[in-house]
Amino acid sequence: MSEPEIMNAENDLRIDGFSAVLDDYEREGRLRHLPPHRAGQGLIDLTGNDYLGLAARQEEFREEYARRFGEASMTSSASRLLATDQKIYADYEGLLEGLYGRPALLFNSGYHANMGITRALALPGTVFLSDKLIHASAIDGLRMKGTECDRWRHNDPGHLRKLLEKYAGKAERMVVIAESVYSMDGDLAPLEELAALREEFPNMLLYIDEAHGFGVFGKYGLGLAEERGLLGKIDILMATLGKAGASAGAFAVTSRRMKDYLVNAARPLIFSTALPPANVAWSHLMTEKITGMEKERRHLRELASRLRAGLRDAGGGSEISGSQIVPFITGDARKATRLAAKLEAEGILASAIRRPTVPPGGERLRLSLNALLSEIDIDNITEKLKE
């Protein structure tokens, strides 16, 4: 067999336009790179979303997993609608239904879920009213369908009310989309006010993304909606399993009829190979562990409060965060990347966040805490930032 011809496109005219974009990114200090392997190097890691520390502790659970789920297949080999082995999926959805009190539907990722659900909801006569800071996955779903969409000022239920009044007599249904915990500022949605508006406007559907709330809030870790006693007031609740869940995938909790509709209309579910049963089994085990981790949730809240207080003294703190995500604002992309590099040299990993993830002037370090950190770690982080 002859050696394969190797394509060298570094100077190919076909990619000139793309290279120019990369050059612009580099000049602006926002060129991204896949990071090197740094696990096991004794670093304090503030870059991930392993909020409860379950992913870091996974070796503790392997024996139980092997005993209970050791026969689970490593591949589904088909979409969920075609897979012959449905038991593990059904068992996990049954666990979620028992916890949330309503049917649940698995998706391959939070991106698949948000994009697929928003697109599926876009029937004629529907208007979407989204918080300005909803995740890109939901935005992409709305753009793909070309739906009618209006945005309300971030966490401003008064502005949302005005939009609801504007569209109430025109639209057959109004879908309000918000996140419970926002991933960049760590601030919390005004869920009580949103639920009250849902009661006031009978053609309003409330869709809440609990990606960063699942595992962290609530007595059983079901999210901010559980903590606020509002699970029954949300029409569609989506949560991801790759953050506090220490696994991969996502799920939506909704009514029986809406679940049936999404099975028939959510294209990422219909046309993607389903998650491996072994992965779903691991999610099942991790979710069981999450329900009993109130001690870790309390510790995480205390750590976040301590860090916020320390950052205020360091001059870059934000009063917005109410969660395990704490931003340190730099206001400049190059400052953020330089500061991240200096912290790494001191043994602390922190993500430099630049536009378009945040607007110009919102550049920052995103400090993502987990329950395995100690108060000493938090004080160390604060002191390094002060320096």
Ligand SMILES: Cc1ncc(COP(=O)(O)O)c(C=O)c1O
Second form
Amino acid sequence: MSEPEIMNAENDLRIDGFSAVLDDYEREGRLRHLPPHRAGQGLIDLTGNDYLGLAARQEEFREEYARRFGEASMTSSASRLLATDQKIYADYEGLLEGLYGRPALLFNSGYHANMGITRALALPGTVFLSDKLIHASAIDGLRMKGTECDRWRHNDPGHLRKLLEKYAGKAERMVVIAESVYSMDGDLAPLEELAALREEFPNMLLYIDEAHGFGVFGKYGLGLAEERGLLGKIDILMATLGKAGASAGAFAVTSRRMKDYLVNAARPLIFSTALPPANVAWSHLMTEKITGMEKERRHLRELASRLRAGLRDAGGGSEISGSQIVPFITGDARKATRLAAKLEAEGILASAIRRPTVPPGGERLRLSLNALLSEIDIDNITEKLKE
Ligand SMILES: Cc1ncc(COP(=O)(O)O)c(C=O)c1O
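Following the display of the form predicted alone, present the structure of the form predicted in complex with this ligand.
Once more the chain from above appears, this time first in line as the rest of the complex follows.
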């Protein structure tokens, strides 16, 4: 057998332009790398989104999984619209429908869901009004050619109202997009005000991304909308399963008619192989566990308040958080990376977040807490950051 030819693209016209981009990133201190393997090294991990600690505890649930779902296939071999095996998907959507009181539709990821749903809603006559800090997955959907959109100042319903007034008479429908818990600052959306605006403007649809609220807020962990008693006021509620859900995938909860529409119009659902049934079965089990994890949710909340209180005087802006995500803003990419390296040397993993994930000046460490941490861990983290 002949040796495969090795492509050497270090100095090549084909790669030069891309190399120049990498050089720029390096100069600006925002070059990304895939990190080394660090799991199982006993580090305190504040980088992940395993908010309830379910992913870390998965060993405990393997037996039950094997007993109930052990036969589930490792592949769907087709898009959801063509797959012959529908039972596990339908069962899980049924579980979600029972919890949320409205139909649910599974997607392969939150990225797919946000991209696919925004594209599907972008009929002529639709105007999107998004909070300035919504996630890249929704922004990528809105960036497609021909989409009309405007942005309101982060968490400012007064500004949103002005935009609604501006577009109400012109647009056929106005889709307002916000996250319940913002992924970088951990601050909470003014859901009550958004719901009140929805009452006022009959052609406004409210679309809430609960990626960081699912599992963490609400008596049953259904999200911030559950906690605030607003589930019935949200037209499309999207939640991801790769965070507190300890799995992968996402779902949207909506009306029956909108679900039917998305099945016909959400391209990532139609044109991508569905998640493996084995994975959906795991999501089913994890969701059942989540509904009973009130104690963990309370503990997580206490840890977050403790960390925020501890960092109050340290000047990192941690007080803006209202959740398990606590920012420690350095305002400079290099400072954030240096601080992350220093913490790692002391056994604490925290992500340095830089442009374009956050706007210039918002560079920070993102401290993402989980229910397996103790008060002692929090005090240790606080002390290290204050140093
Ligand atoms: C707010 C928000 N929405 C959507 C996503 C995308 O979800 P997924 O990781 O399932 O693609 C993420 C995270 O990655 C997120 O933070």
